[in-house]
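We begin with a single chain expressed as structure tokens, specifically the form predicted alone.
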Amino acid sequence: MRQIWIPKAGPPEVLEIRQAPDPQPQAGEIRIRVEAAGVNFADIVGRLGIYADLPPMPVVVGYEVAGRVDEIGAGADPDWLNCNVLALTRFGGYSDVVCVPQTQVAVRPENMSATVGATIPVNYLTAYQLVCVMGGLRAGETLLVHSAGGGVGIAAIQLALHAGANVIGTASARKHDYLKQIGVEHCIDYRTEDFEKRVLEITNGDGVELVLDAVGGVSFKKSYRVLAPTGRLGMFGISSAATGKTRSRLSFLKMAAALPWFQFTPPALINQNKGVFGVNLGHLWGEMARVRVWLDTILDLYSQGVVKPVIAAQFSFAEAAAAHHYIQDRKNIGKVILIPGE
């Protein structure tokens, strides 16, 4: 098999392809010949060496794949054999062959390609947990989603609109036309506008019922301040700690110093009637029964035409460094995919 390895922390160019024997599925596992793998910001943070969950380097990252099952381990359901599937992977997804527990695998709908399948697990499960499970967004409420043009952002927008909510999104100006086309009512350029001021202007000072924030630092503080009474802040990342192509201790320290360490206190939450919660899909491996219910719901919404994955770009394994550059340069509208190729 071919895999993309991170041998050491550094810029995208540290990524390298290595060959290894094909893995054999263990008890309860199935083996997938990977046709497409998703790229996520967690992979980039891992490459920078600032991702706490990352196994020791050298390491193969990657949380999601799609392909075809070619072998099953002892105790696994034989009906999986030759199925077209998508799957969650606990690292190791940047590979053209993976073995995963069958509990982390779902059959792809007949009309879903492998490239589309690889867009689903991380982005849509994260968005579903944020918007539907913990965010409880309802018809008539307003969602503020940061990084609205990214994979999670677009997934969240689709789910919010399906719920009958209104959407405000922050993104660079070049993404605004697209976001408005898919139903975002108001777009804010986070590079030139103060999103806190603009959100309060847009809502006539009322604020919003749900904010999705993966930026971290001072953004968490401002997002909390734009919540209406009964509003909820969903935190799912700290991208402001990764401002360059190599690890920056200064960026991390600035982000950490700006976190609202003393703002989300129990008395404040009680008196202001606000809620704060966190989401990390990578910490739910022991909750696969729960996650599979979410995934089945998402696949049903795909069949209904509600979930419409957007692929920003596809790169071969040999172009993995370019894929990381593409995301860090904030070029993507939607999901970036790796294709094993030859």
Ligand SMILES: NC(=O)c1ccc[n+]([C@@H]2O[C@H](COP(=O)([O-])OP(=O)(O)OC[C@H]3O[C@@H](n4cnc5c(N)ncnc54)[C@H](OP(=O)(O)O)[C@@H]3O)[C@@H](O)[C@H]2O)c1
The other form holds:
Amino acid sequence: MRQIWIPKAGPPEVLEIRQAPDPQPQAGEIRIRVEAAGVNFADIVGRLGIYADLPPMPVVVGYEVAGRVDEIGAGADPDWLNCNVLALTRFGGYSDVVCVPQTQVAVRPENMSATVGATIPVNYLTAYQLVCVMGGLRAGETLLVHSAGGGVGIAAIQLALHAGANVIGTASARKHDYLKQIGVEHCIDYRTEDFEKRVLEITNGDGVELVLDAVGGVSFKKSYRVLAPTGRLGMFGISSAATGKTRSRLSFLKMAAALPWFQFTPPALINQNKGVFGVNLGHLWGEMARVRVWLDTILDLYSQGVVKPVIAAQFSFAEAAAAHHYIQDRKNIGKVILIPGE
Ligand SMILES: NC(=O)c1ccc[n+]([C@@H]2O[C@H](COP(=O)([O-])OP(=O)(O)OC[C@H]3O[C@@H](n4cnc5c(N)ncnc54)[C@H](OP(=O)(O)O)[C@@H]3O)[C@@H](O)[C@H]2O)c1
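Give me the form predicted together with this ligand now, not the form predicted alone.
Full assembly next; the chain just shown is listed first.
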């Protein structure tokens, strides 16, 4: 098999392809010939060397793949053989062959290609947990979503619009036309405008019912301040710590120092009627029965045309460094995919 390794922390160019014998599925696992693998911001944070969950380097990252099952481990259901599937992988997804517990695998709908399949697991499960499970977004409410043009952002927008909510998005200016086209009512270029001020202007001072924030640092404080009474803040990342193509301890410390360590106190939450919650899909491996229910719902929404994955760009394994640059240069509108092969 071919895999993309991170041998040491550094710029995208540290990524390297290595060959290894094909893995054999263990008990309860199935083996997938990968046709497409998703790239996530966590992979970049891992490459930078600031991702707490990352196994020690050298490491193969990758949280999701799609492809075809070609071998079944002992005790796994033989019906999986030759199925077209998508799967969550606990690292190791940047490979052309993976073995995963069958609980992390789902059959792809007939009209879903592998490339589209690889866009689904991380982005849509995260968005579903944020918007529908923990955020409880309802018709008539307003969602503020940061990094609205990214994979999770677009997934969250689709789910929010389906729920009948209004959407405000923050994103780099070049993404605004597209976001408006898909139904975002107001776009804010958070790099040139103060999003807190703009959200309060847009909502006539009322604020919003749900904010999704993976920027971290001071952004969490500002997002909390734009919540209307009964509003909820979903925190799920710290992308503002990833300021360059190599690790910056200073950026990480700045982000960490600006976190709202003392803002969300029980008296504040009670008296302001606000809620805050956290989401980390990578800490739900022990909750696959729960996650599978969400995934089945998402696949059903795909069949209904509600979930409409957007592929920003595809890169071959040999172009993995370019894929990481593409995201870090903020060029992606939607999901970035790696395709095995030369
Ligand atoms: N907790 C979880 O379970 C979970 C799961 C998935 C993702 N996440 C987090 O959610 C966030 C978005 O993930 P994603 O997969 O949707 O991202 P993505 O598709 O890779 O998009 C990244 C976008 O984030 C924006 N961004 C904000 N700060 C940035 C920075 N410092 N460097 C580069 N880009 C930056 C950029 O868009 P603009 O310039 O337009 O803002 C960029 O295009 C990330 O922080 C990720 O770690 C968390």
